[in-house]
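Only one chain is included here, represented as C-alpha cells and corresponding to the form predicted alone.
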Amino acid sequence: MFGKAGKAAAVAAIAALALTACGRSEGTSGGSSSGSGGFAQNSVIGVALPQKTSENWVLAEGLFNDGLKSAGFTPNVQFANGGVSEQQNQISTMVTKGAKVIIVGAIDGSQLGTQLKQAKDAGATIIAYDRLLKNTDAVDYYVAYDNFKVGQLQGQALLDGMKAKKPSGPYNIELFAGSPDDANAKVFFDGAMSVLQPKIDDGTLKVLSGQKAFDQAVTQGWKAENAQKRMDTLLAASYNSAPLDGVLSPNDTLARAIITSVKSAGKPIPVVTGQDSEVESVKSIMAGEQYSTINKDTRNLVAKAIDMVKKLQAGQKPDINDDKSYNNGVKTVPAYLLPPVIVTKANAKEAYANDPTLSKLTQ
C-alpha cells in the first residue's frame, strides 16, 4: 500500500517508538510497573494474522516483520489463508519455536482456545490484535482501534450524508454487517445501531427489507461477492420504485461491492459508509461516490503492539487505557484502544496529510 519511502518512514517510526517505549507511561497502567521478569531481546515473537481480506492486513505483515527486526526481536509472522485450522497449526508451531509473545489477529477468535492455552502453559504472553480473542482466559492484552466508536462514527456519517443530500426524512436505508466469525463485526454493528436504532424507532429511518438484525445483515467471510449478491436481492425485492437513500457498510471492500450492485441496477448511488481507508475507496470518495470511510492507521496499531512487546521484554506491564469494556466470555481483557477517525471528501486532505500514499489522492 505504501511506496518504498513511505514504508521506510513507517518502519523508522515503529522502530523509534519501540526502542523508546520503556521510558514512557500512558493510559491507566503505569509503564514502570513490574511484569513477569522480561526475556531476551532477540527472542522469537509470533504474529498470527488472518486471511488477506483487506489492504491493512497485508500492510501489517511487512510492518511487523520490519518493526520487530528493528527492535531487536526475531519475528515469526504468518498468514492463515487456508483458514482456522491453519492458524491453529501456526500458533502451535510458534509455541514450539519458543515464542515469548504471540500477537494474534484471529480468523475466528473463538476457535483458538486449545492453542492459546498451549502457548500460555509454555510461558508466552498473548496479545489479541485488532480482533478480540473470545471464550478463553489464555489472553493477556488486547490492542485495537475503538471498534464500538467506529460503528458510532459510521452510523452518524450515514445520517449526516443523507441529510446533506435531502434535508428532511424519512430515509430508506439498508444495513450490512461483517463476517459473523469476526468478533469485531457485531461490535461495529452495535455501535452503528446505537446511533441508528432511535431514528428507526421514530420513523426517520425505514429499512424496507425488514432486515434489521445483525444475523440478517452479516456478510460471510467479508467477501465482496456476498455483499454484492445480497444488495442485488434487496434492490430487486424492495426498491423497484422506492428510492434507496443510504446503506450502512462496515468496511470499504463491501462498500465498493454495494456501489457496484446499485450501479448495475441503474439506480442513483446512495450514501454508503465504509472503513479501512483502502486506496480504491479513497478514490471513490474523492470522486463523490462512496460517502465515508474510517481511518485506522495500521502503522500506529502495529507500533502500539510492538510497544507492548518492548514493555514485556523489559519486565514491565504494557500500557492500557480500558480495563472494563472487553469481556470475552471468560474474562475482561485489559485493552489499549486507539481513536478512529471518520473521513469524508470534506476532511480527506487533512485526515491523510501524513499518509505517503493516500495524501496523493486528495490533492
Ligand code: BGC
Second form
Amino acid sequence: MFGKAGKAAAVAAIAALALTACGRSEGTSGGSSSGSGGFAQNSVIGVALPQKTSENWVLAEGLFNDGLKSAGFTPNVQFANGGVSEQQNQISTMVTKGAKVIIVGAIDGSQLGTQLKQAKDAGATIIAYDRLLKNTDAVDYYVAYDNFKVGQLQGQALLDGMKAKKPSGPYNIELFAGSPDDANAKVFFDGAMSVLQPKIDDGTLKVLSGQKAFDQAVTQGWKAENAQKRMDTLLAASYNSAPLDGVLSPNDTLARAIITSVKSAGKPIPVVTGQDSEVESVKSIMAGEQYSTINKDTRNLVAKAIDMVKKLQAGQKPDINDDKSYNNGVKTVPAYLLPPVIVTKANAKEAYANDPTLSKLTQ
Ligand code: BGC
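Okay, that was the form predicted alone. Show me the form predicted together with beta-D-glucopyranose (BGC) next.
So here's everything in the complex, that chain up top.
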C-alpha cells in the first residue's frame, strides 16, 4: 500500500504522535528533535564560567547546576580558573559531549571564536552570559543585566554621594575601569562617563591624575591587588595635600581594594561606587564606608538563561527585549537585558528584602 518513502513518512508521523503523547517533559533519551528544532530534555547543557573574580560567578555555578538539573537537563558547568586556554578546552569538551546549548561567561570574549564555531558546526546554540562574545558570528543570544545602565547608575551615584557630603563642587575624583579583555568593562565605563564627562567638561569634576581614558583606568584581570596598587600610586602622586572626594569603581571587589588603599594612606574615605552586592561590600555600605553598589541578582540572570534553554529545547525562540544594543563586531546579538538596581545605605533594606543572605545584613 505504501511506497518506501510513504512508509517512512507514516512511521515518522506515528513517532511524532507518540512523542507528543508521552510529552516532552518526560524526556527522550535518543536525542531526537522536534520538527521545529528542539532537542531531548536530558541533553547536555554546557556552562563555561570565567575565573572567580566576583561572588556572582560563584553563585552562578550552584544555580546553574541546580536549575538545569531540576528542569531535566544534564548540566556540565566549568570554571576556567587557569585562564583563556582552559576555557577554550572546556568548550571543546562540551562539544564532544554533545552539548545542545553552551552558555558562556567569557574570560576574554574575543578569544573563543574557533571553539564557538566548532560548537555551532556541531549544532549547538550559543548563549553569551553576562559578558558579550566578540568578533564572531557563532553566538546566538545574549543574556545580561543592562551594562550601560550599570555604568550610568554608578556615575550618578558618585555625583549624588559627593553632593550629599559637600553641597557644591568642584570635586576631585579618580576613575577605575574593569579588565579590558571583558567586553563589559568598556560598556560600564562608557555608561559612567556619559554622566561624568559633561561634569568634567564644565569643571564640576577634576581628575587630578589626568587619567581619564579607559585604557588608563583599566584593572587587568579585575584583580583587587592591581586596583589597590594603582590607587596607592595615584594618592602618592596627586593627593598629598588635595582632598580626594570620589572614586568611580566598576565593582565591589575593586571598591574594597580602593578603600583599603585610602585607609592605609591615612586619608578619609571618599565616595566609592561598586557593583555586584557582594557580602563584604554590603557590610561596608551599612557601616558607612563604601557608598554604593548595584544589585544584579544572580538568581534572576541564571533563571533567564535557563528559561532560554527551555525555549530552545521545546523548539521555540527565546524571549528577546533588545535587538540593537550589542553589536559584537560581526553581528548584532539579540539580547535579553535585565534592569540593574542602584543600592546605597538608604535603600539597602528594601533592595535586598527578598535576598535571604543580604537581607540579614540590613537589619
Ligand atoms: C560582571 C560584573 C563583575 C565583573 C568581575 C563582569 O563581567 O558583569 O558583575 O563584577 O565581571 O567579575
